[in-house]
Amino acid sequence: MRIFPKADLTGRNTLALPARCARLIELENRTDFKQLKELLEEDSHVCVLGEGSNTVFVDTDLPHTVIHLKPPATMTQGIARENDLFVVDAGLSWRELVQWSVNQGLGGIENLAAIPGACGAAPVQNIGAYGVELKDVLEWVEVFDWQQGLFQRLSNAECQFDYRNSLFKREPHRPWLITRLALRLRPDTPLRLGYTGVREALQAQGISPQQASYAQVAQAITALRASKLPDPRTLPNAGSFFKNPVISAQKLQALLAQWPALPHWKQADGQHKVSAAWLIEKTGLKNQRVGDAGFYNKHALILVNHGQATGADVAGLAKKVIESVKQACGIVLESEPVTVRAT
């Protein structure tokens, strides 16, 4: 364990927002967890941070203790086999885990290739892409309760997964640190190629969708993401900033009467998901900025830092978008990233 007082977090979030916390606790192994009970006993501001790919530090000076789980030195040190499950250390890189999985000939998460962040953050957001969500392959999540000093396993059902949501996101103030997750990764997992663009991406590479390997699917999806999303290392961003709203069939019909071209997708429960990016385009805000916070020119869901944006700039632009879309069609967009404020 290492403790850094007044730690700079600017390089620890992919939006490159300037921020400093009261202290940063970096955990290196499971024996460190037990010390958290004493270290955090009187601390009311605690934030768990992975790779910072889904975090907006709204304020620059934070009274928080930030906990970071350092990844194992190698993939083999961070992955264990438990019966027919693969138990993954929360500190591992999700992107590297997907690459490891497909290299082993194991399927289940190939559609989630190239998503940035640590594995421990994946259940919080119930990450999803190209027709697959984490909940589709997750068996359980292990958490460490730093107030009780105990480990606990939560089943898939207990995690209360929903579209880009979970118990961890709904109740962020629980004294929990996600430590491990168990995934069903198998060599006979059926491919999921129904999402728009996936089959076409494979065919563009000369690969038959019927004969594609898990690695080839992951490679095709990585290329798809790269064509739509900026690399945070060259243009700081936190990926998709808003959820695609899910609305009733009645609400959809009213919107289609106003905007017949609105993209929409029917859900299993009879509701419909509509394109947040399309709605944002309709507000005319895509070319606007608040400070150095603006939109990626190729996608209206991506808020970026054009240089010296602060968390307040990003939050201000997000607020303008939410208010404009609500005024235009009565839909309240929800932000995907976790926001961290001083109070």
Ligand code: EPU
The other form holds:
Amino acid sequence: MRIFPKADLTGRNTLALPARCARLIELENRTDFKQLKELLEEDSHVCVLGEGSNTVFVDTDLPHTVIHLKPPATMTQGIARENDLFVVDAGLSWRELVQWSVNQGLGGIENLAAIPGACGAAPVQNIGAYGVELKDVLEWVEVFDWQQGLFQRLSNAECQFDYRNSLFKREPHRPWLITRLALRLRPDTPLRLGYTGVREALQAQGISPQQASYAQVAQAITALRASKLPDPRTLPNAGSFFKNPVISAQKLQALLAQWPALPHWKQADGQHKVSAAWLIEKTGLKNQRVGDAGFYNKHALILVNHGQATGADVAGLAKKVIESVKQACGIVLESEPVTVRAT
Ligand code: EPU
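Having displayed the form predicted alone, please output the structure of the form predicted in complex with the ligand.
Expanding to the full complex; the earlier chain stays at the top.
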């Protein structure tokens, strides 16, 4: 374990927002967890940080203790077999896990290729893309409760997964560090190619969708993502900044009367998901900036840092978006990333 007082977090969040925390604790192995009980006693500002790809540091000076789990030295050290499950360490990189899985001929997470972040962050917002969500393959999550000093396993149902949501996100003040995930990765998982663009992306590479391997699907999805999402190393961002709102059939009919072209998708419960990016474009805000916080020119759902943006700039722009969309159609957009504030 290593402890850094007054650590700089600017390089530890993909929006590259300037921030500093009271101390950063880097954990290297499972024996380190036990020390957290003592270290965090009476600490009311604790933030667990993975690769910082879905976190917005709104304030620059944070009173927090930030906990970071270092990835294991090799992939194989971070992956264990438990009956028919693969148990993965929270510190592993998610995109490397997907690559490892498809290279082994194991299916289940190939549609979630190239999503940045640590494995431990994946359940927090139930990562999802191209018709698959983490909850579809997750068996259980192990957490370390630093107040009790105990490990605990939560079943898939106990995690209360929902679209970009979970118990971990709804109740962020629980003294939990996600330490491991158990996934069902199997050589006979059926391919899921129903999402617009996936079959076309395979065909563009000369691959017949019926005969695609998991690795080929992952590769096609990686190319699709690269065409829509900016690389944080060249244009800092946190992926989709807002959730796509889910509305009633009645509300959808009213909106379609106003905007017949609004993209919408029926959900299992009869409600409809509508495109937040499309609504944001309708507000005409897309060329605006607050400080150096702005929109990605190819995708209105992605807020970016054009250079020197602060968390306050990003939060200011997000507020403008929420107000404008509300005024245009009565929908209140919800932010997707986790926000960390000084108070
Ligand atoms: N659209 C616009 N304007 C834009 C971009 C998109 O009108 O600037 C419309 C298009 O009509 C398009 C529709 O929005 O058909 C949906 O766009 P896209 O397929 O790019 O998906 P998304 O809703 O923007 C969601 C997830 C992404 C995920 C993709 C693919 C959310 C909040 N975002 O984006 O997840 O990769 O689908 O499955 O659900 C993330 O969570 O960070 C993320 C990147």
